[in-house]
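One chain is shown next in structure tokens, namely the form predicted on its own.
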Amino acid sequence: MLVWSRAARRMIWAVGGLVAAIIYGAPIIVIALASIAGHWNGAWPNDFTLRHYGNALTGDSARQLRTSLETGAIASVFAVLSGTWAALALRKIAPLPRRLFDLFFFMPSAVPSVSVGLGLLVAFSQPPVLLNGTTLIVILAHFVLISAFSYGNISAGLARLRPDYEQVAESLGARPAYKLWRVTLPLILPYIVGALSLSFALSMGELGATEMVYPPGWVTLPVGIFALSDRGAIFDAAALTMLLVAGTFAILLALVRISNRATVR
């Protein structure tokens, strides 16, 4: 129903705003809080410290980040590199083909995370392919649970492409390499860029394939979080989640700037 009253509209603006504060907000703000807690006896915390932090930032915690930030670069690397060519080679074929290959792609978004675990554990267990206890496994498990996301989101930068600029290259004389490499792929970089913004985030916050896969010597950091929390040791799995939030943010953000500078290009 449309609301034409302004008063009713800011009312509905400032009841969504309060329940999206509630909803999203109130979770970091806790976390955030629990990070830099001494002691969290009562309805606040107190004796507030930054000593969680810097357990977070040393040992076993400092190895896990780089673990996450090295296996969310490799695998969404690799995911919008897959993604790409997959999109670029099913864009012409037949509807009902494209629907199936649509489907395949999309499959292991559609199944637990812990399923997708389960099943390459069980198929690179043995020989002549056996990858079990070693860190490729950890990113074949990112890369099969993003790439559906990346793919999905270069599909529709393609479906939004005008085939004019594509056959002005061709009337011109353009080879088909040349066309993709300086008219298809330029007009779609942002969706590229999008697609590996999507996939780092999906990878560094991914945790029920990676319990099922990683290996003693390559830990997540989602994994170390859920470690910690099972002891008991809240207030350093808060710092750890914090430090997760703001990395992931903030690779985030550059990335959307590459992404704006290549949509005003």
Contents of the next structure:
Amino acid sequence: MLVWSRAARRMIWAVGGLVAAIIYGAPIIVIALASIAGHWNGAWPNDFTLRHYGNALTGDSARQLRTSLETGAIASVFAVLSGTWAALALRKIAPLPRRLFDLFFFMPSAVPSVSVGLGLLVAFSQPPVLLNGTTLIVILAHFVLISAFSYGNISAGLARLRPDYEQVAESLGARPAYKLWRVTLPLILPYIVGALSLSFALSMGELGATEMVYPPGWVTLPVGIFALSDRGAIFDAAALTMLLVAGTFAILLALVRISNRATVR
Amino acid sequence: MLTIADRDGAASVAPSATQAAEVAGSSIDFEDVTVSYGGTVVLDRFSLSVAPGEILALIGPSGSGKTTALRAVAGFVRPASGRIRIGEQDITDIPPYARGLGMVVQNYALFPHMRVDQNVAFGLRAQNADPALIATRVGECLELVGMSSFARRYPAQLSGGQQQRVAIARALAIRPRVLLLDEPLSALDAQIRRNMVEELGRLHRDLPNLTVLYVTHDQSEALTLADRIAILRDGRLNAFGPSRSLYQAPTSRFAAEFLGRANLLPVTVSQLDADGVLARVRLGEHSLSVRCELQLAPGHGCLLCIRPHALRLADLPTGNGFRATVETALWQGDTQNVTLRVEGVALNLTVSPSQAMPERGSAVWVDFAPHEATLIADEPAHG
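Okay, that is the form predicted on its own; can I get the form predicted together with its partner chain now?
What follows is the whole complex; the chain from before opens it.
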């Protein structure tokens, strides 16, 4: 413990809490207020209304929310599957090649998402693999951007897994597939669920790459929010943002409960 | 029916003779096995035979290669050269899951997401055993280790001793050809460890055909449980033999010092008996008679090895003793430890706590029976 005095600890907590509330809380509060504002000309909004939520739940916005949920679900499931496979495969190889593969996996997270989108657009706009204008290129863009986080999370879980469990399973006659299914994967389930949650959350908020590649029939909610903001419909954009936050939060909450149940034992 | 309860309240129950007879053991043979990690040789041309149905303890200091030897049998380490056989079968190139061995590790490695009964059933399920057989076998094995009433619990709800019992039941459920125990008691506290040593001994009496390879760094566990002991040093077999004889007549200085406390006094051989069993040696001005199993010639220097409990304090000179000065005398509850000095060498002696404590600095006579001491070749001390 760095600070011994109780009074000093309370003061540090208070200052830290205030800073966190301003940095993290203020944007959400402002968006929440904007989503129910009729007008906002002064310091505070007035003429509170739920009209923007009504707009959000009908027509294009509802479709965009569904599109985002579907894109997030598909991309994050594939990211977790490939991340799990890669982490399992790479943990058995020598340290140097493993580090090189790690770099390869983490590369997309170090590149601006717009650049990833542009790269995909250029790469897949000509035969033999023509994906430009398809739903698949949006999902692929999300997959590329989030797979590093899945891989990182699951690798961390495997690194913490004591080799004893798998070795004892093998000595008891468990073949590799049985051992993987009955021992390894259940033991890293909290990390898998964590990877899925993180991937899904990142996908739900992804804008840069999606802006570059989305076709007219597959508009995600962040793209819709950006378009509304661009047109000056700030309050409608705020309502959509709140729906995006609520939808993402509900799914993450469910995943956290699954993760907790897996961790309790 | 024999029952031993440990501090956790779990009791173990002896199995029926029928259950005991069902586990059949095999021999284990290491033939010139060498294992290296990245150029470092950790097991060097290691050869050893474990007889069917015996408990053989592999002991040695950290890094001596004992765990590597066990892991090589389990299949988790591939020998660079040499072969390993179980019974008549060469298992060197067989994957771990096809070797038919039971293994218990230091931290038990019970699968935390499975209940006790599911843990015990794991190996049988992995081998697609008949569900009825699984249920019967799980029940038998849990009864064998006295854990039947804990079948529906998760490992996190058990104490260390209870987890250890479940780990043993899990290993036995597949009817292994050999049981590999890798420091299975080292995570337990002293009291539970003592109880578990007794229980393991009884378990083996109940399953007399089971071959057990027991890796430990605790010489008292090895002496209590093992029929024979192999002492490893720097990846090589340093000493090997029946536990009692290896303790009483260690074949090297390292074995003498590693296997309990030993007094090692430099002596010179003065005369060999005609039958070759005893020798007379000189310790300073004293002439002593001692068992000799080495090929020595008169005038040869060697070490006289006497365990502390083999030395006795005497009031008057006796036929086979020497005079020493008392340096310290410590009462330790169930024993007294006396440190003496003779010919510039310190030696330890243990006496009954009821015996009068000798005065510090006083001169005393110390004697021993010739057959309770032995001569060993001099070599650099370990450590």
